[in-house]
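This document opens with one chain alone, in structure tokens, the form predicted on its own.
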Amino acid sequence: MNKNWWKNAAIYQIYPRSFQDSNGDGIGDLNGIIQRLDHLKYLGVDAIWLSPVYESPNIDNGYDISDYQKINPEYGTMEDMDRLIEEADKRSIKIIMDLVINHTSSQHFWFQEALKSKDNPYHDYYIWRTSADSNLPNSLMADSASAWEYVPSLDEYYLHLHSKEQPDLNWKNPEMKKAIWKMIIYWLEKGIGGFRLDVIDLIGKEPDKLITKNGPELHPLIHELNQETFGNYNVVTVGETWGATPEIAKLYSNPERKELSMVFQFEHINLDKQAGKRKWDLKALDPQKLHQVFSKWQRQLKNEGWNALFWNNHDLPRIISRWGDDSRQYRELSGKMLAIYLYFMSGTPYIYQGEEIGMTNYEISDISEVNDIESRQMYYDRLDKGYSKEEILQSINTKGRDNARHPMQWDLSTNAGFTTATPWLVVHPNYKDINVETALAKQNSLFFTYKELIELRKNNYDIINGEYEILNTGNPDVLAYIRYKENEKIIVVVNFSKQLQQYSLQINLNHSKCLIHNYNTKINNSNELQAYEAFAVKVSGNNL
């Protein structure tokens, strides 16, 4: 197999929580993902990003690891876990594990020992330190509260950037690394696909100089695991990085420096936030700023690192209703141009669970019904500080992560089909109007806009990957570029408004071919687009 088949790959995030349950308990399994694995394939993706099934006791909803080696028992056993290996391969599906390597569960055989004595040897496999007259080390924050946590029997605190029961990895101890490097080895000798590397860029921290993200011995960490582990296979590997930049995301994905394939960066998903604050301090999206920061990223990875390409995922809120149009009348007409925007751009595309058939965040009116650790951590934080809870709700509605995690919604039956039990999450009452049975009749839905889109970037995989440049369109609510490889040229403009607008472009379009196109006018030079229309198109020979 070609080495870099990531790069012409289309990725598929399952949330295995709410994906399918199989055996009636209300919880998403792995036996309910071989059981869908056919619509996976007819959509067209190359391999499944799997959110942990590793054992845990979920205070972080799987993303803290109890042990790498087990499966939890909520989705299946390790036999299960094998066969969907087995059958995903057979159509041709990878299977990329998301690993979790800054921080274990409190509950992991490690800190238990760690917690035990100074002198045992888990104890310095995670960050410890002491303080004098009873104040903490230093002022590191884990979002509101503290970042060390006290032991009394130790007289030491240990370091945990995310909650309590999720502390951090000493990735200065030899012997750690050792012990992750096997279990990484483990993983990969079953034949998975890849890694997705969950918070990355915080392993190579520096506590005591109040370093989390980028430290200096960074590189230099994920280098030796590189060559210590998946360096050796051929396999996909991608960092979850808030952090980078695009000259940091050369660090870790030019292929020279023997590192990670991609990175997650999240430039363009922090333009909905003030300035200076956090996720929860909402402001409206500038169409042009997005423009110029993916256009920023297209150009400035070429040739010296790759991109991955997304809108959604387990952590964000649904894309249609955050930066789209979430009623009855524009739904799928804003997502079928947030896909056109994307999917003509250079980089591995990612679609979360749902977004294929246009999924919607579920309002909520009172914080009972957030299952999100995050979004509760918030609401009481900002409740003793005086924000309103009307206010606080607000963003939650608009940014909580529970947004993502509502179980899939596959037919018209009792829990849009998820399962026959209570789900552990509410379904969402859309499930009648918005579900894989209802898009699969309709031949225009948003379903066989990403279905053709995942085609036509393999058919176009050396124009797509060429020359990027922006094209002036006249409105900032008109966004246009151009990919171009030799005489070959493929143009895409988009409407990112539910307004009607006008727009001038340099470029004759009536002998270009249409590739996709989410209204069914005809594509022409009347230099006017309807809500939401978007289009791309390809020119051959010299007639730009």
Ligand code: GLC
Given for the second form:
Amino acid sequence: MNKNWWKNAAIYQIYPRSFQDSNGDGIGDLNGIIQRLDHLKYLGVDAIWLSPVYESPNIDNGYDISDYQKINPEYGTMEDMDRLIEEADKRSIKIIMDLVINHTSSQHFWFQEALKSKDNPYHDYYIWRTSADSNLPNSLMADSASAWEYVPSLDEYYLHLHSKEQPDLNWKNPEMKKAIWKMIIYWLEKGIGGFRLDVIDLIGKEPDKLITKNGPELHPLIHELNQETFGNYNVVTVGETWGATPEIAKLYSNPERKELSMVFQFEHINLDKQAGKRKWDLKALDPQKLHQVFSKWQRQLKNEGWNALFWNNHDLPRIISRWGDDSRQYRELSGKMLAIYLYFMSGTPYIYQGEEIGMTNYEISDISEVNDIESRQMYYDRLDKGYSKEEILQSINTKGRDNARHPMQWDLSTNAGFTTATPWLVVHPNYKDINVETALAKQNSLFFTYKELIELRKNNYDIINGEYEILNTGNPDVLAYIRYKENEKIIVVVNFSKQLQQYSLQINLNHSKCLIHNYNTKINNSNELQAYEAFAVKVSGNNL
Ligand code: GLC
Ligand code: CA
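Now show me the form predicted together with the ligand, since the one above was the form predicted on its own.
Starting with the chain above, the whole complex follows.
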């Protein structure tokens, strides 16, 4: 297998709890995923990133791991996991595991031992500080609460950058590092396709200096991790790095440095929040800013790194509700526009479950409908601070993580075919319109746009990874770019708005060949675009 297989791959993220239940307990599971592999094969995916399926008390739905080498019984057994790897492999699909090594669950054996005494060999696997008086060691915060939790029996505080049930590991402890490496090799030896590394930019933290992301030891640590573990296998690695700039992303993903294959950067994702505030503090998206951000990343990582391309994941609201339009009239059109815009960018695309059929946000009217720990904590915190209930619910409905976590919508049967029991989180009532069965029955559905785009990317790899330039359209809502390699060019033009837009390109598209278009009409060379109209064309030869 080619060492850079992941550069030409499409990766599909599964949130196992919500994908497919196979045993009627209302919770998605590994056997459910096996049942649905053919759907993924048909879509054209090469690998699955599986959100955590390890043993966990589920305070943060599996991102709090209590045993890295056991499967959460809700999801199945290790035999089921092995079978999933095997069944996926039969379809040439790789399994990418989620690697949560910034912290463990407080239920992990290591932490339970660490609590016993300061002399316990596991004590130093975590980060502890004492304080002479009852003041906290310092002002580090986990969201809106202190990041330090006091343990009276030890008269010490431990650090947790997430919930207090997720204590941070001490990456300065050599024994802890070795234990993690060993665990990683255990998974690699099963023949998995790689790892997604959860909040990996936190592992070089210096809590006493209030440094969390991008600490001084971060890159040496990741290089070491690479050399001791996955660097010796033909796998893909993608880091979750909220703090990455293009310069930092190059440190991770320049192959010469032997760190990671790529990182998820979040600069575009942060464009609809108020500067310096939290994601809950909403602001409208400026499409021109979005275009500038994407263009910057395209240019800066060229030859020196690699991009991960995504609109969605299990922490983000549904993209059509967010930056498209989830009304009946425009849902699929705007979804296609967003996909066409992204899929001629250089990098590896990630599709989050349900994105391919255009699933939408789920609106709540009361906090009792929310499972997600992050939204719940924010809700009570902001109520205390005097925000109105309406305002907080609006933030949750717009940005809350549950939006992405409602069950996958498969068909028209009860609970959308996700489960025969009561689902752990309700199925969106719009499932009768939005489901895989209906999408497959409709020749021009969003699903087929995704399928086609995945294929187009493979057939035009060299151009898509060629040069990149922004094309000026004279209209801030019309985004355009060109990719080219020698005499072959692809031009992408999208109307990011619901209004009819005029635009002008300095290029004549008369002799171009249409690659994809979200309207069932001929591309109009009159320089007018309908609501959310988007297309990509190919031009060969010198006629530009
Ligand atoms: C990452 C995960 C998120 C989790 C957090 C803590 O951001 O994507 O779901 O809550 O890390 O592990
Ligand atoms: Ca189940």
